[in-house]
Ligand code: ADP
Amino acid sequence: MIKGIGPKTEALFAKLHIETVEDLISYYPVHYDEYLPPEPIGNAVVGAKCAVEGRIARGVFRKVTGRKTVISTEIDDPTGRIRLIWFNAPYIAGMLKKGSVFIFRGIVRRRQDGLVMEHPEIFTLYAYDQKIKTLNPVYSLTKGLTNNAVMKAVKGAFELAGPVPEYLPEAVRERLGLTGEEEASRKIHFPADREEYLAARRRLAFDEMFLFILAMRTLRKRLGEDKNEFPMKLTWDTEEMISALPFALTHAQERTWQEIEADLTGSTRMARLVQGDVGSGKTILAFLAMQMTAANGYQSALMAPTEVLARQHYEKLCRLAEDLHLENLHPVLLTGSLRASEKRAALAAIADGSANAVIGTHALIEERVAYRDLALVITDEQHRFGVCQREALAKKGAPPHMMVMSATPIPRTLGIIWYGDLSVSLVDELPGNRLPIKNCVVGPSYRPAAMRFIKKEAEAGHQAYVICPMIEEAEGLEAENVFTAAARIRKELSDLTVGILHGRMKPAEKDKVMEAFRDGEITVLVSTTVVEVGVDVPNATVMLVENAERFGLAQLHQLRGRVGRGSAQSYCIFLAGQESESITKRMEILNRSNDGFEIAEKDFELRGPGDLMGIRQSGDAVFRLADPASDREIVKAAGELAAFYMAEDPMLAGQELAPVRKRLDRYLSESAKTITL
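Please render the chain's structure by itself; use the form predicted alone.
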């Protein structure tokens, strides 16, 4: 037991899914509070935390209202003036005298009478000089748990855990410029400066990338040779299905479908990645492949990361089969929440083959699920599943064809490294019947207008998303959070139904909320980025992203793909919490392009891997630190090392690679438990 953690604190940590020493060590900071050199007052960025050096230009005033004490004064320098305010801190008055010079650090706000800094820290010039460039970790918290409590617990966890065994050879670490795993694990929490943080992050991000890529490649080896165990013939069923669709396939969809057909009818087993933006039409390609599989007398399975998404796929395929009279396609849904009688019926239909298009979640890989002839496995947003889960599904008989779908904008060359020897198809064209989303980039002063706009759209019968970077308030991190934003919106738009969605909710709770939003029972959904992989809600026409500057552009692009899925005009409002030229420049890229791959490239050019000291770009448990779209050099290095080891020893059976194999086995064991939004 970690010193200082009693039953109450333990229960608070459990709310964050922290139950073991290992959980604490891998509970990385979401941000770092960096003490930067002081800025001239005239250069202070509104909405940002900064330090300014100033002379107290007027007396210190004290005002008492009931139980509230307000201390205020003003400071100036040659570039400007700013008002300082402290609440319930009467001792401040004795520290400050007119004409004295201090450094004050806090969030800068703009009021009608000028700039204001509320409750700033106070330093002498010497004291602040000692803190310049130091970093303090900032963790995601829950009510009742402080940032200091988490820091102390993490330090205690390291004392209990002991040394972390290194699995990468020293020569490899030196060649790649990687710090040791033990050092990186500690310094990601407590870096002395930015350089130490970057070195720690690079090593841990490399581990995430390397182990994932290595797991993917060993998975391919374990599944056997590439011989096509389920050879198929071209069928008129798919041609009739395409001609009967109420829309024409795009050129990109047609090209990708031809590649899938060639794989299924070829002499080797299909292993194909279908990449495309949200809304590019990947799902219909999956349905075509399932129809072709059924026409050839085999079964297919489509595995989705959430029950609500699995149900949506199932309902769409059932409607398609009914509307287009697809008599040989018999879908069945298999999820954990089915009633016992429904589950028994589904299992029986899968076992005897009467159900030939199986759609579900991780329930598809349970031991009691027996397939008659599983020839095709499709995974949606595949990196969100544990590698062991994909392997278990693929092992339900002879090695089946594998098709994975992803909206993550990874450049083609990196995709080849990332997904091993998967063939890559790019669906780089959106359906022509979609109205372009209208975007705007605004500052925090626009929020009241945004609320009025959401209300107007709601009155017209539409729905809205509000995306926040945080679940709850975090000490030292100035960013909107789901609970505070939802409470404010409920007050401002009291006649609308407001729902909450975030990653700490249980899967069943998430599904219930998303179903309510899809069915129109919730008008405004306040959420974290978990909606990035969500159901289609054609009636949702507005997305407001709070603190948009804290997200990667590629992720913002995927988020806005949640709207614009119906016939009505849709809008995306990127609300930046800070006002600066560089932030505006980044956000404007989203106005100019709807190409996720181009946006990812531009984002990398502007930010680079050294500018990731903000909210984590990924909500996956698979990648806590790594950003596939931005960490291109790390992906390349990890892919090359994985390829080298697989070429030298495909099963990692030799004594020399025993530490790598042991670390991979641990990763696979952890990955087997990974089902996340």
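Whichever C-alpha set is largest while still superposing within 1.5 Å between the two forms counts as the rigid core. Everything numeric in this text was worked out from a predicted model, so none of it was measured. Positions refer to the first chain, counted from 1. First, how it differs from the form predicted in complex with adenosine-5'-diphosphate.
- Relative to the superposed rigid core, the position of the CA of Arg110 differs between these two forms by less than 2 Å.
- Here Arg81 does not count as shifted, since its C-alpha moves by less than 2 Å between these two forms after the core is aligned.
- Shown in the overlay between these two forms, fitted on the rigid core, is a CA shift at Ala340 of 2 Å or greater.
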Second form
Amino acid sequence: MIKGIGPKTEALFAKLHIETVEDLISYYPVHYDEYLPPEPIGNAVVGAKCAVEGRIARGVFRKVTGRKTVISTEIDDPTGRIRLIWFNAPYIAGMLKKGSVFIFRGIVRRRQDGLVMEHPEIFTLYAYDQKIKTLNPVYSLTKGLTNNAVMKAVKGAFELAGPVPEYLPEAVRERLGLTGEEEASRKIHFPADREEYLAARRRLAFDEMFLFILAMRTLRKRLGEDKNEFPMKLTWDTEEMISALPFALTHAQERTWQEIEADLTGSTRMARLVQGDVGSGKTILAFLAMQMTAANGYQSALMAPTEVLARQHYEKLCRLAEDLHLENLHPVLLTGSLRASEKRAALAAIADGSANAVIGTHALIEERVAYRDLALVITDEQHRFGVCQREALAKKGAPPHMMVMSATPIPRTLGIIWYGDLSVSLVDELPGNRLPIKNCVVGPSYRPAAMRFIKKEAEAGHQAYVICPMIEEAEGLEAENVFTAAARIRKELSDLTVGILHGRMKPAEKDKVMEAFRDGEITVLVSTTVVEVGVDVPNATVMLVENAERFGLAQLHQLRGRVGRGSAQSYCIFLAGQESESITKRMEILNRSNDGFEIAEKDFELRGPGDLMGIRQSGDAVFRLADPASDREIVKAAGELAAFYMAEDPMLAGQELAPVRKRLDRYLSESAKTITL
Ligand code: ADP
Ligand code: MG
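The form predicted in complex with adenosine-5'-diphosphate is what I want next, because the block you gave corresponds to the form predicted alone; please supply it.
So here's everything in the complex, that chain up top.
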């Protein structure tokens, strides 16, 4: 029991899926509030938090309106003036005297009569000097839980947790410039300054990458034997399917399909990565492979990272099977939220082979799922899966063919480190019926116009996404959150149905919302980045991204891929929370390019690792700190170290690598537990 956590707080933590000491320790801050040196008032950026040193230029005014007491005054320095306002904080008045100098820190807003700062923190010059460059962790919260309460609980968790033995030899750490793991896991919560934060992040990101790569590589080794245990014949079914589709395959799709056919009919087991930008049409390739497998008398499984996506794939495949009269294909859905009776029926059909195209989430690989003849496993957006899931799946019989579909733009050289010796197909062409998405990058003052635009599109029968970086408010972080935004939109666009989607909802709830959105019952979907992965609602034509500056460009690009999927013109509005040139410049890249690879490269150049602007989404990825697109140096170092160890001792069985082996085992058991999809 952690000191100071009563049953009430415990229930609040449970809402955040925090139940153990380890959960708390790995509940990383989503952001850091950094105390930067004071700026001249004239440099203050509207919408941003800043500290200014100013002389109180006027008396302190006090006004009572209704139940509110408003204290206001004005400060100046040689470069400008700014008004300060506090609500219901009468004690402030006693602290401020005309002529005295303080540091004030808060968010700058523009009003008709000039700049104001609401509720600034107040510091003496000396006190602020002590604070400069420090970072305060900012946690994702839920109503009733304060940032301080989380900080305290995390501190308490560290007191209870036992020591973590270091698994990397000192020499390796020194060569790679890595701090100790234990130190890093503390400092990621409580860094003294930016350097400490970067060092902690670097170490933890390295571990994430290293253990992931090691797990992938040892898995390949353990699966060994690359013989094709499920040789297939080319079949007419797939040819007929292709010609009956409502569209013609793109050249890239055709080429990839031929590569897949060659694998399945060849003498070695398929291990292929199908990489293609969002909207390039990877799903149909998976369906073709499933059809070919069925026609050859085997079973296939398609694993998606979320229930929403699994259900969507399932329904699509069912529709396709019906429309195109695919008599050999018998799809079945298996997810965690099926009713017990449905699950029993699905399991029975999988066991006796009457279902031969199984679609689902990680439920597909639970112990009790027995396949009759599993020949092909496809994972969609697989990097979000724990490695051991793949291993578990591979254990259910002779090693099946593996096909991995991903939209993550990973440069080729990295892909090799990443996926080991997978063959790669690039689906590097978008279907031709698409109109390019129209993008704009705007400031907060554009929001009313954006709302009118969404209304207009809705009246034309279309739908819209509104993406926010946070689920709920966080202290010390100025960023739009799903709840507040949804409430506001419900008020402003009162005749539209507004739905909410975020990562803390139960899978069944998420499904319901996503289905309602797909069926047009919800017009505006306010969501976090959970919609980023693969969801396909062609009728949605607007995407409004709040605080777009808080996202990485690669992520924004993924998000943007949710629109522009139908034949109607689509629009993407990137709303930057503050008006600043560097932000606009970064976002301009998105404006200019529709190429995921190029965007990831440019983003890396501009942002660099350990950027503090971004907000991490908690809990929905294998990598919580590392970002494969921007942490290339770390991926490379981790890949090299993994390769080095495995060259010496392929199964990591020797005495010397025992600590690494032990750490890897812990990683595998943790990733099985933490990846709740
Ligand atoms: P992703 O590669 O992002 O998974 P999807 O497979 O979801 O993309 O495809 C996006 C949309 O494009 C779907 O609605 C799909 O039916 C459609 N599509 C796929 N291939 C083609 C094509 N060759 N021509 C036209 N539309 C296509
Ligand atoms: Mg997809």
